[in-house]
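Take a look at this one chain, the form predicted on its own, written out in structure tokens.
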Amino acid sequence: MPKYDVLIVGGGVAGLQAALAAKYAGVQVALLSKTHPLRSHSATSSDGLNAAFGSDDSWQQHAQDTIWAGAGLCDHAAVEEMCRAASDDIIRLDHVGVPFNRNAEGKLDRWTLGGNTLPRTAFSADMTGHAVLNTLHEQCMREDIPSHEEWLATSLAVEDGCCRGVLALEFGTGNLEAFSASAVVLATGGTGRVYAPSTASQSCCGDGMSLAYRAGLSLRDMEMVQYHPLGFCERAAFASEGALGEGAVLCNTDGQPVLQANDQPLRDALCRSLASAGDGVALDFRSLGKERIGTRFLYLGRAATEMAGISLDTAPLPVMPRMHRVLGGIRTDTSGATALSGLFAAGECASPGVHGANALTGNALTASVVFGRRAGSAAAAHASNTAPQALTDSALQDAQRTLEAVFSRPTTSGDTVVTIQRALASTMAEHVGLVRDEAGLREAVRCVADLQARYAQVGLRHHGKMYNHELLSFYELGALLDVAGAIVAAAQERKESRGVHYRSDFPATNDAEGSYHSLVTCGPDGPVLTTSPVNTGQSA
């Protein structure tokens, strides 16, 4: 049994920067991956990060920005721990070698992105996020941080209302181990294969919520589905927002703008107003000139030619909003604490309260960086304090007998792991996507129940252990059951229109009663939902 003193599940952006944190803090850190970090979901993330650099900008106007692109529901404390950190956090990832664009004075360039009221978003090209994953991989290896990659965490393993490791599959033999640690960060990314069309990378099945939501912890602000507006109508990708800032211009099939000159919106209203335009609307940056898209726009354009074999100064690039990320996520604190002992999160899986009903954008990727550091550091505290003990062999028995009896099951129904998840998805996106109303949600909660008795009962076809790829869609697709779930049950609840959430039957903002955060936990009957209060106070 390997064992610990942080085990950190989740290899992208978010659990790199707490694994250094913690190796930093001098106690033995491990990874935990189910894919090698330089294949996870952070690599995608284009736009950059956000930060407040220079005389005219500060981190109360970034806070402020934050605040207001959260339409109500932000913790106040936690967008100004991360206000304050980012440009500090920026600088170190700068010193480490992420190679930022510079400007002809050789400081960091900046871009203006929707929401923002000034150009504070550093950037790498259209790759920031694939930049900056590299870099921490790098300083990981360069630290000698084990790292466990190919394995599913399965389960937490809880002992005497601690958090004591998890238990985890290996792909390559089928076997199931225990991993015991005296503190676990969760890092294991967001949800977006619970919808299609999605930017969703396949790893993207809310691993990490569904482990937390097992254990009994709460998921918050489940209902708000972020959306963007630029992705790819063929493939699930995505063009940076940055080109929006940079001049390129939304244009509906008779080539009229959609968007007036200079003018950038939160994600929410331009995916609705995209949506509200129909079939058509491209990105076209002919205006620009052969020249100018040839130098500042080479990267913008390197996805669209490679991807959708569209060169940019001859033809614009066909987009449509597609579901982009969840923004609630488990409950954390600011330094990534959960209310299960030994147990922290960070990045996409984590609510620490930063984004609201709204995510400013260039803050996601900000807030894995700052999150994680702070997950890391507080894991490696807690673990420092805490005196190690062994797991039991209980909870890994029960697991091998969970396990045996899936692989028992019949297949004789013709009923499948990917007809269940597809069939989810399509709901999803049908009835708890950009516009959502009572009728919908009634009919995604029928829809997502007989799912889940679905996969309460197919089997899969292939009994093999080695590399059995419909075992691990098997555990992904339980996954995605409990978040679509979770989503479902908050949805139905806020009965009023804020921020990425839009309910066409109650089309306008309440605040006497929206203004709260949605909890759901997991109840013996299915999602059970309570709320808490937005904290608007500052840190201490």
Contents of the next structure:
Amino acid sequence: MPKYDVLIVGGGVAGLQAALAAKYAGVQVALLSKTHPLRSHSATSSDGLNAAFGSDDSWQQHAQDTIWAGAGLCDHAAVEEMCRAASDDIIRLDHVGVPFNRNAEGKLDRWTLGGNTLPRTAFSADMTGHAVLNTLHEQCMREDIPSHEEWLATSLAVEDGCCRGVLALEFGTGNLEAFSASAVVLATGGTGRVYAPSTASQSCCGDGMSLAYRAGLSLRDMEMVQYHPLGFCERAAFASEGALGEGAVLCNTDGQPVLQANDQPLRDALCRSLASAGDGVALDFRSLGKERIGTRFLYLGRAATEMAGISLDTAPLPVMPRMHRVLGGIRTDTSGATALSGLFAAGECASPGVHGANALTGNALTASVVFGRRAGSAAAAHASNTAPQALTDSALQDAQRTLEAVFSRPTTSGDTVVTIQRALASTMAEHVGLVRDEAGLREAVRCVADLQARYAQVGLRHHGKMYNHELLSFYELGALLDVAGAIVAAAQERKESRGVHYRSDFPATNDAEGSYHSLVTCGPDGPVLTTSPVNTGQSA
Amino acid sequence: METTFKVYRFDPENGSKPDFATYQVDLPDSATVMDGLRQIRDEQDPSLAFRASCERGSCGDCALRINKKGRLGCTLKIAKTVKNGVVTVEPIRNIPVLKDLVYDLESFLWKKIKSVQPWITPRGPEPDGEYVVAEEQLAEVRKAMSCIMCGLCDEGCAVIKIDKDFVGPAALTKAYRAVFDPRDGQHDERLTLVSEPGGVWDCTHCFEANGHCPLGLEPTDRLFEVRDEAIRQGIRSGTQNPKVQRHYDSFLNSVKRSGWLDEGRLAIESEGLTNVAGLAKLLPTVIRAIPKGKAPMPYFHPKRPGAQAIRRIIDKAQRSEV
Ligand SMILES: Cc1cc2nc3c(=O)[nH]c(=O)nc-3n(C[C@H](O)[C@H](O)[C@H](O)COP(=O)(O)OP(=O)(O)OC[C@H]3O[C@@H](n4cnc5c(N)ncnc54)[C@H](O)[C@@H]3O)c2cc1C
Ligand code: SF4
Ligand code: FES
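Can you swap the form predicted on its own for the form predicted in complex with the partner chain?
Once more the chain from above appears, this time first in line as the rest of the complex follows.
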């Protein structure tokens, strides 16, 4: 049984930051991820990272913008933590080699992106996530951090009220293995595939959220589902919002601008106005010229040609809002600690409370960088103060029995993992999308419960052990259903509109009743919803 | 659009030999090859294995050989590649296949990437803020870093095909990223490392890598730039690679003397005049070449017209390098 002080589950930006922080703290740390780290969803992240640099900006101003965007649901201590730390973290990324774009003085260039009142988004063309991920991966290679790739964490090993490791399935062999660790950091990323279409990579199935949920932890603010305004019409790809900062113009079918000059609205407002503008909105880059498009939009220039058949210097690119990410996640404190001793979480799967009901563009990657590092350090400290406890064999035996039971299910129901997943994603898009109402949400509750019941029966058509994608999808679907249940329960309960949660039957914000965090836990009969107050005090 | 997919299948679990299976898919005209593979797996044959993650050409996970060319399955439209109604999909070449379209990148790519130590080590004390660097200095580093590690340049590489130890254009593009990053402090060490056997000198200048990169990153040119930088820094070969240094010197001396290449001399001097075992290895080749009149006589090499002028050019270039 592999044993580590700290095990990081997930090799995206948050996971790699956590791994490096734990390594620097001097403990034995390893990564475990279901894709190779460089294939993580972070590789697609485009716009950049926010931090206050220079004398015209301050962390307080960054915090103020963040809190304004969060529409009353940001935890102020978490926001303060992130905004104070962001500039040092970004400078550190620069020192280890992220090729951030430079201004005329050779210092970090910055974009002004949605909701930010000042230019504070550091970027590396429109491939910032890719550049950060690659740079962190280089440093992990330098530090010789062991990496278990193409391993799917299937459950947490919880003994005596503490997390003592994870159970994981190796795709290549189909074998289950117990990984023992004094501390575990979940950095499993987001859950975009609970909707279709979405901007998510294949790996974004809410796995970590579900692992925590099944271990009894709460998922916070799950009703807050953010759409991205600039999705390509047909695919998961989208244009960086940096395009708007660079001067590309959103136009309607008549070629008229949809936004006022210098307007950088938050994503939710922009998405709703684009959705109501109907088809035909396009992003026009032509005024930028070929050279600028080539150097600033390394990815988009290529993707638009290959995927949409459009050359950005000659024709506008049709765009439309796409489900992007859930802003909530596993409830943590500002060190990434969860309510389960030994379990930490960071990145898109976690909710330290910085996004509230809407996120500033550029704050997501920033949160992964800052809280990834903090979670790695806190996990290392926890491991250093904890006597190593060997995992008992029973956890592995249980997981093996569960797997055998899945393989022995009949396939007679006519359902497959794929049919259930498709039904789930279209239900969510139809009833829990940009605009919601009671009837739709009720229908969604019914559908998700029905799909859960079908999932409990579904058998696998393929019984091979090596690279059995159907088995992988089976585990992922279980996670997606958990997450969907939490989103729907929280969305139904919130009878108002706030941030990205917009209800046509309750279009106004109701501060008297709506200023709370939703918390969803796993009950015997499905999701159980409670609430907690929003912490608007500063950190100590 | 109805299309026939011919897909490479190999399952070590059932002991059968690799073969192609045929499937019919029906997808909209805008569909990609990945959409086709997914439809097969979702609706016809759940045992089919392939990799894909981002589905937008960002992560490099889906590199495949499609209709005999290395491509990214997730961005290549069926309509663009289909030939007579057929799309043939195979794993990339020169790499161990694990199952169906899933192959083993560990020794093919990841180990090689690590071997060039492509991480930035700060040179000297770090500044308080960001490094002040001209945008022009970082622009090419950024472009090289946009490499998605798909491995398609390595799959096209003529050397890797016969020498699995060649580190290859993908790893050397990664090396480029560190070599030309003005923030790095391990410049010469890395250049020495990539000049060792298996490194930059093992490239045969076939330019295949350039033609295979789906991002147009020109990995062959980047490899040359790394090598040129090593030469500029006086690192003409790694510590384990004296043959390269001798080859380089002999080449230069020969052209300087006669205006063209004395191939016999080059062969002998590259092995080393005192390297008896190395010289003995040349003998069979010489013996085979003599009856065909193809064994050049070393050192008795006539000068070409204008040899003096060529010598002056080289002298001038050498003075300007100093
Ligand atoms: C297209 C796109 C563009 C974006 N652009 C921006 C931007 O410009 N600025 C910004 O601030 N934010 C942006 N974001 C958001 C930001 O990129 C993400 O929030 C951030 O990258 C998430 O990082 P992560 O490390 O948490 O997750 P990920 O990068 O998704 O990594 C998750 C990791 O966990 C692994 N994993 C998942 N489940 C399991 C399991 N069960 N077992 C083992 N491993 C598992 C995966 O393989 C992967 O390695 C963007 C997001 C998207 C979708
Ligand atoms: S250089 Fe091009 S072909 Fe080679 S790995 Fe990188 S992206 Fe792929
Ligand atoms: S799946 Fe990422 S490049 Fe194709």
